[in-house]
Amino acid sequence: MNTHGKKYMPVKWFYDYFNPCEAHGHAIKGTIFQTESEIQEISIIETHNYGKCLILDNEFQSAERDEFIYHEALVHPALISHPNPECVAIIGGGEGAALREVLRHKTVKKAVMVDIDKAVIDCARRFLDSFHENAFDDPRVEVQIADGRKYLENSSETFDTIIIDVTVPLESGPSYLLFTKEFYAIVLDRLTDNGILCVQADTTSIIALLSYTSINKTLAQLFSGVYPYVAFIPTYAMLWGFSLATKGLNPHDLSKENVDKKISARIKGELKFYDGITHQALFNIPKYLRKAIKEQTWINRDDKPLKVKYPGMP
């Protein structure tokens, strides 16, 4: 095949299946590493367009070229909305990139990262240094290999911000009980008075809205403020959903000038995605999402947990 006069050689492909009827293909140079832990299959591949990519159970997690979009969107709206975030917990986040972004904040004195799979962290340390940038070795960091829910349930420590960066609640995956009302009640109890919860809240695809809308509806059962937001992630080829849940703080109250002022005062290094203008844009979600959240009635509970089944799945 000729494109612009250049002959493209056949390449290997990795297909990131959204459902049996829809996939996003990535041309790959090869597989860097592959193993199977007690919890999940872990792969690192090298793609032509997006560099190194972390794959868990054949699902794309993050890619070298654009992970900054996901991780800056995940971390900074919550921490910038908080008046003085000193103690932060990350549930999940095995590649260390969310931890990297948390540590950019000069106010942070302690960051606890709780991941259920040590093998993912070990893999990231070996092969994904551009993701974590040695964040694991920062003296402010405490890494716990544990079930995130059990860790919070058994802890008496409180946090200014808790970030949930776990895999989507697939029926065969390890994370579906981290999206229930009972779990969010545990989180609420572990937050300080001005505490903020941030959740990666799954896809906002027009054909698979149950997860995103029910997560926001479930959060609203417990938190006085719930603020859904979205960011387009190129490797996912779609808008990805997030949500902030607060005890009263409102991220909409921050002007772009105020956000930029806080970034300048608090954050070390230059951000590539998030700033005051971006903060405003993130929370202006499309009409179809606002309508779907308003109409959703499903409350996710331990005895009736959400287990995502995308179109075409049995």
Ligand code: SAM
Given for the second form:
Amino acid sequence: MNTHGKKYMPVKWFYDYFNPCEAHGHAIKGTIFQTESEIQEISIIETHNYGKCLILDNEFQSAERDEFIYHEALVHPALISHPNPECVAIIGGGEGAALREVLRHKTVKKAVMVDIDKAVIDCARRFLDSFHENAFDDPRVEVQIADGRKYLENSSETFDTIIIDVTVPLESGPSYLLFTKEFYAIVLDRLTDNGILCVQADTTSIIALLSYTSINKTLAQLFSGVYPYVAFIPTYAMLWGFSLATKGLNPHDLSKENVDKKISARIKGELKFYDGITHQALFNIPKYLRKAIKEQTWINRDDKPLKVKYPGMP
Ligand code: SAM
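Could you please show the structure of the form predicted in complex with the ligand, as a counterpart to the form predicted alone just displayed?
Let us now look at the entire complex, which starts with that chain.
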């Protein structure tokens, strides 16, 4: 019998709702851990196809089997585009995988990771070794438990690269004030002269483009160069949005050969997703997305923040 027959059906499913009318189902073996912190609901589920997954407020965050795609896509274009990234900040990134990827860069002397919820980091330390690979304990690392916006606002430190890896701006969540013009102005202030900002910029689903387009438009209010890019994340079942914002550096200036040369000179270990060819593909986004960004007039402001009920949807 083919594997789609009745007998094959596993007993339990986790549905990652994109919106009330669309979801991506993951057959699960069970729930490994569940808790409610002061900030959000945290669970770790074990899926049949993708291994352990982190879920926050019922939103899928990352999965053991394919998180390398998301975290390599999030970290390396920015750090490879920078001439010499020594001091890096990660806002969010609770599972420690973005931090793991930053620490692969031999140029990095200091990495500050600021997450609002200690419970996520504790949970990652207990259950998600393959995500962080003990990155939290690297001597170059400083882990801060704070709201990322408040931290940057009160800091006088400057960074060569700042990576914003917070949850999507759910109206009920802790991150929606980290997608506004006022927040990006704070970030701009915390970047060195040729500093680079990279943000996870929500879904690029054709029916939920508000977040992705408004984030890029809001960045363009402050940064001279804004470079949207996308990567297909299997567990999200869609092209996920990212954006690089710079004060002049342009990731399109990097040839395939140039990227590969920098990777072999700077990065410890073998990357599985990102290289010179991938770099070219990332920054050549589909026509409908470029058009939607161009036509978007909404700017995310503190008094009119991007607050979504579902990823990308008001
Ligand atoms: N890969 C995920 C995605 O694409 O949605 C995000 C990764 S990570 C799990 C998201 C992290 O953002 C969580 O650990 C959460 O605690 C953190 N976070 C949310 N709001 C924050 C804030 N205001 N300041 C700092 N960290 C925040």
